[in-house]
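The form predicted on its own is given below as one chain in structure tokens.
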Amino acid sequence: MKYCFYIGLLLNILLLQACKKKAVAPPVQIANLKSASSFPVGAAISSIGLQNNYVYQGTFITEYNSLTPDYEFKFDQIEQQQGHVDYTACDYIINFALQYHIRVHAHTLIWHQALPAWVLSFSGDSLAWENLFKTHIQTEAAHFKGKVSSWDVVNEAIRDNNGALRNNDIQTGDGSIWRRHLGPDYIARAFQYAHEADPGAFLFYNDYGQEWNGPKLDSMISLVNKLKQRGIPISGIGMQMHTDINVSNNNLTSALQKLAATGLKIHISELDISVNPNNKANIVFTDTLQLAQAAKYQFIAETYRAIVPAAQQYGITTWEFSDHDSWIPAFFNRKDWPLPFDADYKKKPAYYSLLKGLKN
């Protein structure tokens, strides 16, 4: 009888140990984009969305650990009147990011667009223009010193048609007021001024078209390499990648290879993937289109991880994250669904494929 008792007790102990082993080793579940990735995953956001839409805010907090302000840091938003700066919206974003431990990539100090009327009508000699230029960069960069991790210092300075710097071609939209008044070396000085104001921040040159415009890609690489050779404090390249489902995967791969070869940090900085690049009026977002878009998101994430060395991986950022907030439908006046979340902030096939592409 005593023997049976001990046998039964031993069996119970073994069964309990087996249950404990199962309890301490549950299957690992990837809950969101940021936890799937070894590098920051971000999105462009708006202060209005964060303040007024709890679904927007909640989705962003759950999924992302890096943000880029959509428009709040641009010149025309901060200093609409000369000498009167307003950082209210910017400071809200900074405080939000600090509260939730989110990296801030600030966008942008120098661009040929988003300029206040007083800059467009400004008249003065080259010294006056240089003072305006330097004052804007250093006032804004100093205000956010220690609060942002990085800046897009110069944005979209290279033309699409031939890879030259934007200059006087106003009628085609290729002109730059900075290039006209400050000469071609304004880019180098912008980086120097930004570094003087915030020496701890990473500084990026940001542009689009690398995956479809060979001359522009070559010009960009030449530009950043020359800045490096001169000792100009440039840290990285922003590859915007406003792309579409028809862009060649070979082109995407080649562009990332060439950019990574510069040795600079590489930030996929404004990713979205259009499914209607030909502006079809009656297009329907079919399962076929959804799966093609999903495959492209996965390919981009996997290729970025495979090609860009870990030390150069600054992260992947989409330009907003929901189709509801995308710039593409309004800008091109067309139907499109370019982002990982649909207009109701629900996950699309693109989300799950991006998640899969980010997993280590």
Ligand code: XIL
Second form
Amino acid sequence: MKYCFYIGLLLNILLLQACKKKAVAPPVQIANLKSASSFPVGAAISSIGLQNNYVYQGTFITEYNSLTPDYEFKFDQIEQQQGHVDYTACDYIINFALQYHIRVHAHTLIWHQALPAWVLSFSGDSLAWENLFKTHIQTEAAHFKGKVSSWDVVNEAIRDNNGALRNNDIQTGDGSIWRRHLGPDYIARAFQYAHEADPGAFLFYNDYGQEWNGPKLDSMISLVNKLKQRGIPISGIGMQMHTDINVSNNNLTSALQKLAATGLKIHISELDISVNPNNKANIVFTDTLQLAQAAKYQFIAETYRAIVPAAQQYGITTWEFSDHDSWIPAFFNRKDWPLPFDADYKKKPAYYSLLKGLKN
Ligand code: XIL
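Now the other one: the form predicted in complex with the ligand, given that the block above is the form predicted on its own.
First the chain shown before, then all remaining chains and molecules of the complex.
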């Protein structure tokens, strides 16, 4: 009898504990970036990565619902020899995207870089240049019609030092053959030609430096506003945002405010956050740097969501997603760890803070 009482008591205690546990359910764990976010979250990816690296492909499919081809759609990749257009690598990416229902933001039709040698050495009058320009835009845009959602039609047309259009820039060697041979209105015509070839695609002007270069930002805003006023079919602006842990939060906020005021879609299109902007040779990626980077990822995502109206939120895309594949160390010849996944495709503090910034 006595034992029965004790057993009953014990059962009651256990039941109470179980009820208590039920009442305080653990917080819902969001499993990935794309389900945390109300707008598409993307990364630049490469066909080589998809083909050769199972972890790369798996991580991408789990986390993202938008992609930008890292280099496959660039002029020098598709038409190394004049008239010999090869879309094999591009089509690999397109088929991957179709299979997994991933949005494709295509990059890029007109850029002063990544040009094949035959374009750089092309000699012809303005009519011949116009023909080359138009044929390139329309052949490529027509090939991907209905398969891509959007294009970076013109990339990086504005100079860093005074907000003027790139032209000869003899001193820096960083001019634009397009501006030089086609005149300043080539930008408007690029949008018109792309729209003729794929009227359903959203068309973007894409550039960098909005968060640190005031004159360049103002020039970009004036450029896109004029295009809009003339009825040129531009849908959005890409902020590349190759940025770093020291960038001013105030500048970031005000750049987003000014860009959102154009009414165009805003795409943070190539985000990465450098922890070694001053090229320190012996830098170590300390916990302090990890946390500073994480805080910046969170701030950018939160500020984008707070400032850009929902209808204008085209998404946030990082340039690749793992430190293993970032362009920064090779391009700037330095150690750096700019992305949310480490070189082993493990989630960094930056990943968890980006996730938090997307869902708060
Ligand atoms: C980079 C690619 O990631 C590299 O693989 C390539 O060697 C150089 O270009 N801004 C852009 C992107 O618009 O196209 C660049 O991509 C990075 C800077």
